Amino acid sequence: MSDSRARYLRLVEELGQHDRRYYVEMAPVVSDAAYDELYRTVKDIEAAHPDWIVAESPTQRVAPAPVSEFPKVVRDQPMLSLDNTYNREELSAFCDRVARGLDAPAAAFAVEPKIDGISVELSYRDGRFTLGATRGDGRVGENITANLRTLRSLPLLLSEAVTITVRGEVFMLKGDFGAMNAERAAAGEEIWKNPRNATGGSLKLLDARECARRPLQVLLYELVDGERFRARHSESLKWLRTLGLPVSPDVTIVTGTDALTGLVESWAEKRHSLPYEADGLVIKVDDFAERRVLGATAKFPRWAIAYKFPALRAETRLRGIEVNVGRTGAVTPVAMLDPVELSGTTVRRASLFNWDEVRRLDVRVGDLVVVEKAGEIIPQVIEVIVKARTGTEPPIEEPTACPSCASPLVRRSGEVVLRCQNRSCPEQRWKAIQFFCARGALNIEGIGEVLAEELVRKGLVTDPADIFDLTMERLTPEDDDAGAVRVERMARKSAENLIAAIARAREQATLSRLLIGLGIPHVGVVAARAIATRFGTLDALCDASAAARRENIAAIDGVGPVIADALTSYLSDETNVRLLGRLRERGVSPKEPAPRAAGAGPLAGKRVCVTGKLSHPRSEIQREIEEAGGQFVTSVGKNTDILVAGADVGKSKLDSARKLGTRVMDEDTLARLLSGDE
């Protein structure tokens, strides 16, 4: 290496020890002017010797050009939701959950304060930062690597060669979401409404440049598989500290109940003294190998726990109730609110949860009303302000029949909620529909709710497997016959646009997203793959006697007795019945993708890069490189073995290649390679 060279790999070294001293310490050693000074003698050695440029560069945290779509990221540890609690006697019953578990007296636990920002999964490889990705569902998430990679805050290089993955929190500082707000309104723009709202959307541009113009923050809170590295997890976190990564300062390590409940009590003024927003505490056990023997339910960690703040209030005026039918056919009264701002949003509806509430609260139209969050995100009527009637306030009668299909509603035996028990009923049918069609659910593109109420109100959809009957002449007859049934506003190209999406989800729907979509009680995300993957297929799940279903079922890690009678349950009506086998009579009989075990595949242990136009979406082309055990990754390095190169290519990627020694193929040999042809 030429002496000119090992100068330019010295100062991109030192520029990044500034940025951490900068932005992650908050100990700047140099001024201003010598850090831009610094900064300007590495880009000009760029702008000589562009074949010098490395990835770590601070001129290299901007995307030159915005991309078009984010490509999915799927992790093998997915990204657990939390349990939450909102009062003290919850918070001991969480701590007595714990000792029980542990067999022990009391836990150490690691609290700190819950940001209200957008959570991410990052990923270093020998000390380089090479992926950043969403939370999304917590197993798929978005690759958001551009993006993160203009956060100054954030290490481009570690201060040691590992290869890690970690966790954190994006968001916006008070001070900076206030500056920008003032900055909008003076341009005429619209302002935002919170700071968490702000950092969502400005992680969901597609122009890193654009996001490099936000005052983003990130803190992390978790190192993954962090028992490999150290024995507690205050202990990973002093040692990412030490990595030059940022984490937060505000983590303290209590034993027991009455420790406990004393630290999260001393936060309900304290919380307001933090530089950015935050809805609550996270408490977690310390110990990796504790948390090893509590393991996890299908949905959170058994060892971890969020403790929500009060919400914050508003009063509002109630103008009036509607009622609201769901998929399942609960019937739920809805207040209809006076706009107010709460948590910065705007709230002109609230929950009123069922009609024992209303009863309770005694709550009447024209009523002043408290209303808060609950949870920070569902708002709902919690209080009615009885000294403010003026006595003119009628009261809210108890519907007896469906608002949607007229028939009788009833309460089942130990349920508090009023039901419409007609399966027929056409607003449980389209809402059904529409959950079946979600992203989440067979993701099929176009039926969403104002498609999915008319199909069902024209009488072209009564179930899921009508869905699968659906073609272009009775999407768009062509006719003029007063007997032929049209979609409003169906043009001929969004019915093939339709069409085209069912048919992808008969051919690509897996099992669990069809679990999923069936909207069966108590099989949500985690639960769903879990059995799917148990069955493999639905024939599999159909055909297997009652009884070894639920013993299967109940035998899942995280899954348990009540969600393996819901499903065992809901596959003995004679109802559901008829729909699987109509479904499957229409080529609806997914499989679920075994995993791949660690280390197979054609691209097992390989790094591929894609660029360039290609015939297949991104996203499609990276499931199936990490399908095939492979890595895929955004940019092209000396640790790249793969770049599939498209059309339109640009020249830096192909020259790296060139260079690194780095294998170039196109889209036709790496399909024949995922095959085993190649």
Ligand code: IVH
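Heads up, when I say rigid core I mean the largest set of C-alphas that superpose within 1.5 Å between the two forms. Only a predicted model underlies this, so the values are computations on that prediction, with no experimental measurement involved. Numbering follows the first chain given and starts at 1. First, how it differs from the form predicted together with 2-(butylsulfanyl)adenosine.
Once the cores line up, the CA of residue 134 ends up less than 2 angstroms apart between these two forms. Superposed on the core, the two forms differ at residue 607: its CA moves 2 Å or more between these two forms.
Comparing the forms between these two forms, the C-alpha position of residue 169 differs by less than 2 angstroms, with the core used for superposition.
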Given for the second form:
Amino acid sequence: MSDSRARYLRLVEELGQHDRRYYVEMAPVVSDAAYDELYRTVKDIEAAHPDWIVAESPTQRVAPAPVSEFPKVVRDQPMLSLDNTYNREELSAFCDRVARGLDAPAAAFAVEPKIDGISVELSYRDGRFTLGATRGDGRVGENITANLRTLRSLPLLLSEAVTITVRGEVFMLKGDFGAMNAERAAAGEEIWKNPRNATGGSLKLLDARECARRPLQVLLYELVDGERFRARHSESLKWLRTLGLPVSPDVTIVTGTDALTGLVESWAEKRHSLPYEADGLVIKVDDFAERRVLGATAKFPRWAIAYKFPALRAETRLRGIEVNVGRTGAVTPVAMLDPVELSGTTVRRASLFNWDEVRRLDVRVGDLVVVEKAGEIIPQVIEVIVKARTGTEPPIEEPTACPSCASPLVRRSGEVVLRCQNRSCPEQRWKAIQFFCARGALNIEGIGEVLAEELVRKGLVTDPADIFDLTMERLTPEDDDAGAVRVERMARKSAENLIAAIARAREQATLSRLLIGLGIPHVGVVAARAIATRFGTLDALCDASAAARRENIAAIDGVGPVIADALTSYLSDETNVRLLGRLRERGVSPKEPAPRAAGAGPLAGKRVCVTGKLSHPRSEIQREIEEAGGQFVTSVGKNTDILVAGADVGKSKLDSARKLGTRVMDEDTLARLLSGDE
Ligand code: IVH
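Having seen the form predicted alone, the form predicted together with 2-(butylsulfanyl)adenosine:
Every chain and every other molecule in the complex is listed next, the one we just looked at coming first.
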């Protein structure tokens, strides 16, 4: 092999290790810029020597063309599923069965969260990822290798040249799921009901390039035929970790029925602090030799069982339907409910998604319904208890006119969403204003739902540019009779704060935040940053010729044709051009700072974990931490520097963080730290 080919292979391996440090260990050792340079070098070498390219190269993660179907994978040994238990008694009956089967109590049990995603089986041959398949019916699964290769946390090359089969779960983080659904809703696309469906749908995409854009994660939980390699399951997981594979960090080993039931009960609260959905725990005999003695029935292994958490569901009565108009004109039904307690919060409203869903559920006013917290974020109506009907419940009619502006509603072809197409619709306007001012966008504190609605209703603001015309005089006029647009209850002090916040936004907003705030279809946080980095300033983006703009957009890594088209059509729409012009006239001329070099910012080099109930969505907090140079990690380990704890965090979690030397702070302290005040 030539020296330069050997160098190429070394660089590929090196990039793989950086991916592992970044995506699995969450502890990168090089800056993004250094990584990008290495990546570019590999790409250049591959362009010069296409025959050298190996499948393990990070440039080869995403297959360039769709497939027409997934080949089947037929297994000799079916992938078994697990029997379920629901309470302490059933759990101790399992322990008794194990003890009887072994003629002695089990040496130890491993207890792990049961991740609610899609199970997959992965094969590595001589250290190379060769096959990834779904479980299917257990015996026949689908070969989804191309889609699984797009998961950056899944190594294509292990640190040892071993041949192994491992099982695990592909899933979405609760925060990613929420953010993705928000983007889909804004773009008029169907939204996913829960992270599990979203994951299943993503893995079934025939185009790996599409799959690569979905925020999928994977954690492995079983080494198949583990006994060939290690004596115990827990040891096999440790080994998998040293091979570079992502393995669940939350595995505990306990001995004895009492310790087991105690541990299982301690998860009742802890489950909520996991960044992903867990629908239960999996309890496994740790010793492989003991597992062999116990064997399996036709359906389930006798050495493992699932303990299902009680569902986050409740029954209540549907009092009516509120018809909601979104900032893009989507008109959606919201269920108004008799208040009901659901895992610590009082639920009064629940999502019904769209009118097809209302029809599918055949839900009627007065019905007894089951509400569930999906992704533990938004409650939704999942079922109607038809038995409980009296027969007098009126059906719910799909509206034909917008509740805000009375325009006729339309359904665009291929969309499930009903839309108000009137761009001057007041509700669309104030929702757009609210979105523009939100924390993830221009971050103008003070303009929330209530004030946005009022500003639009009073005619003080019709589009985002008008915000920059607000003055003390307009917000709190001295003389009530003259003009009468005074904003209700707006005290002088709040008005002053608002004016200051607007001035700050004018000076400090970055281009990516502006792009997010404008609510361009398909342009979420990641795309906005990529676009903003490419163009640098709003002026450059607006003033580029159509051809130059198209060329620039096409050259942005990670921005595909859908986003490119959406942005191009946004920028060629007359109303939008006028809006951007009016923003610029009002002194809004955002720039995009160069991506922060490693080692800068108030949280530079710090690893930060966030847990518990917080006042802002986790995805926004993650973004702020990253913008401040910090690293967002999903669990507390000995290398975690800061734990940001929400109001409901248990004492044991805080104690263990303190023991590890992790600084614990509340959300306010984090905010002060981010703004450089601390
Ligand atoms: S072990 C034979 N461990 O739960 C044992 N399963 O029916 C195989 N799951 O389809 C399963 N987290 O997709 C195991 N830590 C975990 C798991 C887990 C989630 C899923 C898996 C399986 C289902 C059990």
